[in-house]
Each structure stands twice: as C-alpha cells, then as structure tokens.
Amino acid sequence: MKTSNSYTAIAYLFLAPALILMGLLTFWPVGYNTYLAFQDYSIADGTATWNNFANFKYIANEPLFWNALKNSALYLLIVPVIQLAALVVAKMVNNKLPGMTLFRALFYIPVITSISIAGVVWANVYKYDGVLTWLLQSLGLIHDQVNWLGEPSIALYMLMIFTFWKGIGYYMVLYLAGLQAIPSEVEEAAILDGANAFQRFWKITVPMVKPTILLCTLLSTIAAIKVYLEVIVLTKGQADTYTALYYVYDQAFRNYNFGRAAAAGVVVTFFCMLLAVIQFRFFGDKK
C-alpha cells in the first residue's frame, strides 16, 4: 500500500521535467542577468568585473532611461481598456447563436498573425496617405494628412491601438473560458428576480470571473511594461516611443553594454513585480 510520501514523490517525479526546464530557461537567465547588472561585462573575452553599482548609478542619472520608463508607464493605459473590451466581447460571443464560432475566430486571427506581418500592414494604415487618413478625411474629421507614427504627441497612442487590435482576441478567449464556467442557473435566477442585463453583468459576471480578471490584468500589465516588438516593427523608438525594454535592447545589442542592459532589465522586472503585488492585493482572494 502506498503512503502519502510515495504519492508526493511520484508527484514531484512528474513535475521534475517541467521544473528542470523552468530552471534552465527562466530562473537561470534571471539570476545571471541580475549578476551581470552589478558587473562590467566584456563580450570579447567573456570576463565580468564588479563595478560597485556603476550600472545602476548611470541609468539613475540618464534622462533617456527615465523617459523610456515614463513611456512604458504611459503604456499601462491600454490595460484597463483592453481588459474591459475583451470582457464585453467575450460576453457577447458567449451566446449560442448561428455563426458565433466564426465571430470568435475573427477576433482571434490578429493573435495568431505574425507581428512582423501585422506591423507592415499597420505601417501602411498609419501612412500619411494610408487607410486611417483616408477614413478620417472621408468622415470629415480631419482635413490634412497626419504622420501618425512620426508625431511625438500621438505616436505612442498609435502603438497602443496596434496592441489593442493584436491582443483583444487573446484575452477574449481567456474570459470566454471563465464565463463558460459560470453555472447558467445563477443568471437564470437573476433574470427571474428582475435583474436587467447591466445588473447581471456587474453583479454576477464580473464577481464570478474575478480570478480570470486577475490573470488577464496581470498578463496585460506585464506585456505593457515589456512592450518592445510593437516599437521595433512600427517606429524603432522614434517619435518619443522609446520604451524601457527597447532601452534594454539598445544597450545590449547596439551599444554592447550588457551590464547596463542587465541593470535596466532588473529595474523593469522590479516594476513588474511591484505591479503584480498591487494587483494581487486588489483582485486576489482576501481570505
């Protein structure tokens, strides 16, 4: 007869491959990055020398890094917008109507579209004489052509719209899974009690998908802080779209200063963890 210790050992045995891969591909890179943040690293001979926090002192006094952090913080504006929109869309497509599967697939297509291909398409949409300018001129909302990705006052928001289009389908699927776990009897009882659609949404749907809201908010917050690919494919950091992770890329692969890039990466990771803690306290279980 197997004891509880035997079951525990078997469980860890099954978990071991995943834990080993996670250690090699996640924890070891994070640990080595943290080590590099305190070193002067030479890519030529692979030597690393302790530099007495010089990398952190440098980025703390560099306006470019603070501006990048400011842009990454501003990018967080997309989080509540995309979460609310994804939840509403998930609620709408969570109906057993003809053609609903097609609508779900259409919303998910941007998620599986390569960001490089999507970037080429959206770069043409945002051109002076692109689709966006044509549409707004046709509606009489603007008269002159606009450099949507070249104007510093709006370029970052254009990237947010691209992120919104690319990501809403992903979060919709997660919310859809959460919605389908809600017993139909709960909503039927609310209907019998006279609750309207708005009341059912805020009093039943939102509280019962709270764990999913926490997960999606956490994922989208981290994605917003780490925004980088959108910048690469659309603006290359120009027009005040230089973000914190783009700074890390710039320092590592253009300036070959891996220590400074690692220090900036540690700061970005710290902010991600801080925001995660805040969100767990706000959306997490209070018990």
Contents of the next structure:
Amino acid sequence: MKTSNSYTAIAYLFLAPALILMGLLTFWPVGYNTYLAFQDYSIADGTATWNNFANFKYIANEPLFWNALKNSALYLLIVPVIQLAALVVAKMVNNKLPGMTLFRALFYIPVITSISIAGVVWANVYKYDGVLTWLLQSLGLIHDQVNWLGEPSIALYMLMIFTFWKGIGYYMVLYLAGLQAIPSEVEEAAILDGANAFQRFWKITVPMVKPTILLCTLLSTIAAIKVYLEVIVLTKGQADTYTALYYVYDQAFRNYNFGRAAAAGVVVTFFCMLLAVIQFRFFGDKK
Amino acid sequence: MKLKKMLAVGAVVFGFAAVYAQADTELEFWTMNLAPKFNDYFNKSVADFNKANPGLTAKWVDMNWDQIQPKLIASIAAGNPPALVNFNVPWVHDFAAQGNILPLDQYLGAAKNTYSVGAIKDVTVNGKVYAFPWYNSVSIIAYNKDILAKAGVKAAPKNFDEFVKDGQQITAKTGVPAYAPKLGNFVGWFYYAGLPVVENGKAVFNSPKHIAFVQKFADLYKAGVMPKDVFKVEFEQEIAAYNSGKIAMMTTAPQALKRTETDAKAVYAKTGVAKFPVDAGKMAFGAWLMDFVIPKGTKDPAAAAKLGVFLTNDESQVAFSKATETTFPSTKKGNLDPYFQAGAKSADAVEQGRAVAAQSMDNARTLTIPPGVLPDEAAMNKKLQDEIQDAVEGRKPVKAALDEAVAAWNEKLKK
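Could you switch over to the form predicted in complex with the partner chain, since the one displayed so far is the form predicted on its own?
Next comes the full complex, this chain leading.
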C-alpha cells in the first residue's frame, strides 16, 4: 500500500515536465523582470546596478505612462460587454437545431485568425473611406467620412470593437462547456414551474456557470489590461490609443531601457493581480 | 570496426581542415535581410575578395535586422565579434557613443574621398568616421500625368513652396488628394526644411519659422490635399493609394514604381517622374543609409577594414545596386555609372526614377536625431508626433501644440 507521501511524490513527478517548462519560461522571466525593475541594466555589457527605485520614480512622473495606464484601464469596459455577449451567444448556439455547428464555427473563426491578418482587414473597415463609413452613409446615419482610427475621441473604442469581434468566440466556447455541464432537468423543471426564458437565463444559467464566469472574466480582464497587439496592428498608438504595454515595449525596444520597461511591466502586473483579487472576492466560492 | 575506422579518418580529415582554416584569417561579415535573394552577389563578392587577398577569408552571414544588435552585443561580450556588421545610421551613432565600434579614419585613407559628402556626414560622430557607407536610397516624386494635366500643373515642383502650391491646385481643380507624404518622423521634416530641433541641450522647434512650416501641413490637411489618414500612411499604404488613383503623386523611394509597374499597369502607363524638391536644409528627402562598422574587440581591424573598403568601393556598390535594382551607391562615382544615368531620357518610369534618384544622392542625408541626444527618445518622439498630429489635423493651434511639445522635451532634457 502506498503512503500519501509517496503518492504526492509521484504526483509531482508527473507534474515535473510541465513545472520545469513553466519555471523556465514563465516564473524565471517574471522573477528576473522584477529584479531588473530595480536596476540600471546596460545592454552592451550585460551589467545591472541597483538604482534606488529610479525607474519607478521616473515612470511615476511620466504623464505618458499614466495616460497609457488610463487607456488600459478604459479598455476594461470591454470585459462586462464581451462576457455578457459571449454567454448569450453560447446560450443561443447551445441547442440541437441542425446547422448549429456551423454557427459555432463561424463565431470561432476570428479567434483562430492571425491578428496581423485580421488587423489588415479591419484597417480597411475603419479607413475613413472604408467599409464602416460606407455602411453608415448608405444607412443615412452619418453624412461625412469619419477617420475612425484617427480621432482621439473614438479610436480606442474602435479598437475595443475589434477586440470584441476577435475574442467573443473564445469565451463562447468556454461558456458552452459550462452550459453543457448544467443538467437539463433543472431547466425543464423551471419550464414546468412557468419561468420564462429571461428568468431561466438569470436564475438558472448565470448562477450555474458562475465558475466559468470567474474564469472568463479573469482572462478577459488580464487580456484587456495587457492589450497591445490590437494597438500595434491598427493604430501604432496614435490618436490616444497608447496603452501601458505599448509603453513597456517602447521603453524596452526603442530606448533599450530594459530596467524602466521592467518597472512599468511590474506596475501593470500589480494592477492585474489587484483586479484578480477583487474578482475572486466577487465571483469566487466563499468558504 | 568499420565505424571506428570511419570515425578515425573523419577526425583526421577534420583536424587537417581545422589546421588549414586556422592558417587564414577569417573575416566574418554580417548583413541584414539580404539572403537568399542576393546569394549570387555575395558569393561572387566573397570569392573575388578571397582571391585578391591571400591569407584572408571573408565569410558572409545574413540575419534578420532585429537579431543583429543582440547577437553583436553577445559576441562582443564573449570576445569573438565578427569583422564587419551591417548597421543603419542611428545604430552607428548609438554604438559609437557607447564605444562598442571602432573609428575608421586610420584605415580609410584615400578611400574616404570616394564616398559622397552626405554619406560621410551621416556616419561621422564627434569628428570621426565610424562606418563604411554602403547602399542608400532617396525619395522621388512619381505623378499621375492625367491628374496633373487636368489640374493644369505643367512642371514638377522645384522647391517645397511650389510643392505645396501644386498640391493645393491639384486638389482644388480635381478633388483628388495630391499626395500623402510620410509624416511618421516629423523631426526629419524639420531637418529637411533646415530647421533645428535641439540646440545647446534645448528643444527649439517652436520658433515662428517652425510654426509657419507646420502650418503649411495643417493648411494642406484642411484643404484635403492630404488624405484624412495621412498619419497612418507608410510605404505600403502610399503605393496602394497611388496605384488606385486615390492620390495624384507618390513621394517615396523609387522601388515603389516597380510595384506600380506590376500591380497597376494603367496607372504606370501615365506615370511621370521628378526629383523630390530640395528645401532650405539642402538635403534629399527619404534617405536611409546602410553601412558596415567594425565592432570593438575584432581580431584584426586592419584586415576587417580591407574587407569594408572592398565591399563598399565603386565597383562593388554599382554591382550591388544592379543586383537589387532599387538601391543606390553611396560613392560619388558610383551614381554616375551609365547603369543609373542611361534611363534619364527613357519613357519608362522605373528607368527614369533610377536616374532621377541617382542625381539626388549627393545630398542624401539620413534625417534623424543622433541617439544619445534625447534622454527618452521613445516618449519624446511620441509626444512630438502626437502634438504635430493634433496640430495638422486641426484639433489644436500649431503654436500651442509646438509649445507644449517643446516644454515636455525641455523638461526631460533638463534632467
């Protein structure tokens, strides 16, 4: 008979390959990044010297970084929208009508489309004489051409719509898995009790997929805070769409100031973790 | 048994090869993004050099541009840097300031005078030459003859003011935006106009002259002479807009014409070519010089310099331009070669473009602030570009925008 000790040991043995990889490719870089955040790092000779929080002091007084952080925070607006929409879409494709697989696939296609290619397509949608302007003009909703990605007042929201389109299928699939775990008897009983579709959605579906909601909200919050690729492919940070991770990238790969970039990265990570804690409080199981 | 024998023979052969290779000084040179397209050129070039220089063996290695710096830094740290590395101009200034590349004056000798004046200026840091100038390019104007005829514009603009006036006339008469010049690096435009950016450690780009210059762009934008999304226009977008008849002129590198030739034959047939006018800065617009540097710690700098001079002499540069068909030598004599000048009177736009650009090469300068001048280049450029974009697109008065950018720059320069 095996003792619980050897049982644990064997479990870790099986986990080891994955843990080693994660340690090398995730934990070590995060740790090293945190270390760099407190150093002046010289790329030429690879030396790092302690600089007494100079990087943090610098970014604290950098309006560009605060503005970038504001844009990243604003991007969180997408989280509730995309979660609710993904749940509703998942609910709609979660039935056995013929052709449903096609719809599921259609919603999922943007997820597997490479962001650079999707970016080229959407750049043409958002061009001042592009598809969106044409559509709204033919519907008589707007008169003049709008430079969707060039107007600082709207450009960031245009990026959010792109993110929404790109991401909804991903969360839909996660919710679909959650929905399929709900036993059909529960819903049938509710129907017998006379609950309408709206009540069933809010009183049965939503509470029963709560763990999935936590997971998806967490994932989309982190994705929103670290939004960067969308900006690169669509606006390059023009028109007030400069985000916190774009700042990190600029400092690292244009200025070659890896210490300052690391410090900015640590601040972004801090906000990510703060939001994660809040979400666990809200949606997590209370024990 | 057989295997053992084979291994033994192999080891002996390998040993001999290693000893033999040791006898020669190997000169590894790195280029960026030129393989496999130009394998033939480099193989021949390497063979020619090795034949002419017994005891030296040139070895060509190509890599992606973003690998060059990290690999070079790693190799300098490890004590085995290559003999030559292909750099752009900002990197030359950056590495020269760090002391990671060698000044070349003692090795250049008479060769220094063969390079064009602009090219030598580009790679001179604190009075010392740090690189062998190599290939370059420069902007030209390619215009749609039909649209210009309709607008009544008869000759290509000779200076920047004419360029502005022609643009206004074209758009007023035809309704087509005249041009979409790249505005992504506005510092370059200031240099082009002969206007200083930083003087004595202070940002100075809010003088009345600067304001008037930016105001020209704002007026052009307001009149629709430049398309609404001009700040997003880069090389590809400009070609696409010209090829589809959405702008009347391209102001870009001559290789863009190749794309018009293949992608938009109808537009190509009515394309004319002219020099991009020179302004007060006396600089040809759109140059981006490539060059070779010798890293610190290279084993035999004199031999490396020999290879550097060889790769960038008239003959090599003309041959390389023939291979690329789109770049130009940075030597004075190179650009006078019949290969470039034969097309001056040709009816074909690509050939014309080659002649026109080669004539501009003497004034070609890479228009950027040398690295090291700005303490936080990424953030400062971002600030300047944001303010310029607000000014040009009419969200802010030009003066207010430039004042704000200058204040932000000086705040950082003070530290």
